[in-house]
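To begin, one chain is listed below as structure tokens, in the form predicted alone.
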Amino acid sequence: MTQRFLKVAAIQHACTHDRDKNLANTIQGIRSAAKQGAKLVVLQELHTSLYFCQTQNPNLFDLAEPIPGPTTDQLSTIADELNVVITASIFERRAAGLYHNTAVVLDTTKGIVGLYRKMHIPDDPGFHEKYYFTPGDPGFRPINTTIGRLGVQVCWDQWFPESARLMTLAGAELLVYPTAIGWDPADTHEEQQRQLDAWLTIQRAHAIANGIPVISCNRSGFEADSSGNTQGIQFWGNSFIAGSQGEIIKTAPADQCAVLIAKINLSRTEQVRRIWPYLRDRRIDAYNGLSSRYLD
């Protein structure tokens, strides 16, 4: 069987109020994983910006753009020019009060070739995501792109088999992940590494049940909540590139900035699949109640 590498990045770092120069550290960061011989590099989740999800204000729906837009041309741009493809997190306005949490993959000389908006929106304290985000209509979709099929979605996505099964079913060879998670203060220490164990467990198990490689970059930093209702969110970093049966390849340390790069084997889906074939073994004629809310 003829192996199929792809060297692959992740660019995790802090943010501040400063868009343009949270987005120069993300184009040096797509610079430096370039130079090292990556073909995708995959970004943070909403990495212009604070997380400014803590709190609910109707002026920072001024921070959302249009796609195409400012954030998309320039990194189109450096797509072309790096000859990589590239996965950004943009705080999209479709229309006036349509707002979405949208990944966009820039693919080398052709700009934009997809978008998937965030399905799965969060509504927690410090996390009001349902106040901004109108919940995606594109589905689960992979984006075909000149390196694979990309099996792209945003947070708490990530959580969800459901979501994972079916980017698989329809194609994708990849589960790419924007991630911005992070540990609530007031926490112990205890359930802190808790929550780290289950985010990196759930998602390691998306690349086991589907034999499949996940990327998946989150942010790093403490962020405060500018409402003082909440302590703030330590957002966890720990960024990481799993292969097929779930084996972690690289991480990223929990609060430092970060250019993770590894060589993936798209090939070993195949090899695993044959030895674990949970595909051929489903039993679809069976799962008709995964469609209901709850099974009372």
The other form holds:
There are 2 protein chains.
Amino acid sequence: MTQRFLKVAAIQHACTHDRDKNLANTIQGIRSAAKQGAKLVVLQELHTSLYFCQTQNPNLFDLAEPIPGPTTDQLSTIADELNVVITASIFERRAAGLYHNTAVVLDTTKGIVGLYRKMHIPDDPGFHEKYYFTPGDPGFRPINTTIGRLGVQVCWDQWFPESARLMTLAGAELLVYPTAIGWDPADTHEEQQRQLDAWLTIQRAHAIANGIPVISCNRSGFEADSSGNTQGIQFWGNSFIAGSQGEIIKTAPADQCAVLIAKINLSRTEQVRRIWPYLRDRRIDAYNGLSSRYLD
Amino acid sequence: MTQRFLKVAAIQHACTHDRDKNLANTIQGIRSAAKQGAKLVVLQELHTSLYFCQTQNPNLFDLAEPIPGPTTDQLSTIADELNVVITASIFERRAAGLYHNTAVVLDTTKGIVGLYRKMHIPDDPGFHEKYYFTPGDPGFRPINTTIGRLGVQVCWDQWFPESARLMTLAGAELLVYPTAIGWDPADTHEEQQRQLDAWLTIQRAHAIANGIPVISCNRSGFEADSSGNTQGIQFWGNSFIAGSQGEIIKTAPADQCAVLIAKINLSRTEQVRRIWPYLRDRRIDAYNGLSSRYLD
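In place of the form predicted alone, output the structure of the form predicted in complex with a further copy of the same chain.
Now the full complex is given, and it begins with the chain already shown.
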């Protein structure tokens, strides 16, 4: 069997109030990754801004931009120049009063080749996403690129085995999760470690259940809650790249910027699915209940 | 919030050709677990026999028994005597030519309170289960017991997030996996470790995705392949008990018998689901594809 390798990168960094500075940081990371041979570069969720969802403030919708728009224009130019595929994360203004948390794929010379609008929207103290983001409507469709078929999702989606499976059934060759997740400083160290471990474990499990690699890109750094309602968020970094048996290939630190690079073997999917052929044995005659809210 | 604790046990051991000796081993483990206060005792898959599916042999259907039958009778008596709930694993003869891989729940004084017939059936070199076991038909229904609502599945099921989710939606308070999984001695050490790690990871992920504890009970010991087609199976033990954030509470060794006991906190489900409320945010409007074989 011909081996098919792909060098991938995740760009992890802290953000500030300054959009241009954030984007310059991101682009510096993309350049470094490309220089090291990466062909796919995954950016963290909402990489041009602070994680603004800690509070509800109508003025913050000013941060949104159309697609195509300034950020996708700028990143398209970079993708073209460096001959890479970039998954960017945009606070999308689709229409007045209609905003999404959107991942956009920019493919070498081709510009925008597809987008994914975050389907599962969280809403918790410090994460007021249902206020800002309309739930996505294109569903779970992988995006074709010159380097493969990408199952791009966003952050909270990473906790749902359903969407990882749907991307797989639709032909995704790898799963990509831009994300912004961190610790509540009010939690104990033990609770913080359980949460980080759960986050790593469930995403690795998507790789295992589906026999495809996972790239997860998180931000680092502390961001205060301007409302003072919470103690802010210590984003936990730990971006990682896992192979198609869920094995961790590379992990970034918790508290530093990182240009995380790994070579993944896309041919392993064929091998691991021959050993453990879950797609053959799914009981599709018995899964109807998955479309129910609860079976009481 | 009132805390609700439950002491649970998994009985891991090697098996021989001698049914009575295997069952005596199991019962010794149950007695030990009960003495230490366990209220739920989980037995490994097909605990009365060798893992006979390494070869296809029509005579081996002689190992099957009805439910109720000799093994459930014997274990019912023990459950009654020790005032415990036992999940047993039976090669079930349901009718001539109709056999199942079945988990049975025996509840204190009540005898059999429910059964689960393995739904996902593997079939691979050394694991000829599609030959022996008809796919289960009762679907993924938890079983009510005096100590809680058990989401009992069997072995290969443990790789499918779909069934863990369906058990959860139907009200399961914990997931139980009797299993028989091991290493192919022909594999490299690295491959063996990746497989074990994948097995632990995906089951822990079911706990995480659903906010409920997991008990997984595997056999230990080497069993030869009488057909000589493979190098046999080194069952990898590693039975474990994980809490509702997927955190490992206790693990058994790879190569020894073990009466694994842990106290789990069932009230944690309420707490972790308030922090990470996946059931609130599932996109049931977009999950229809899960009932498809493939979305091409």
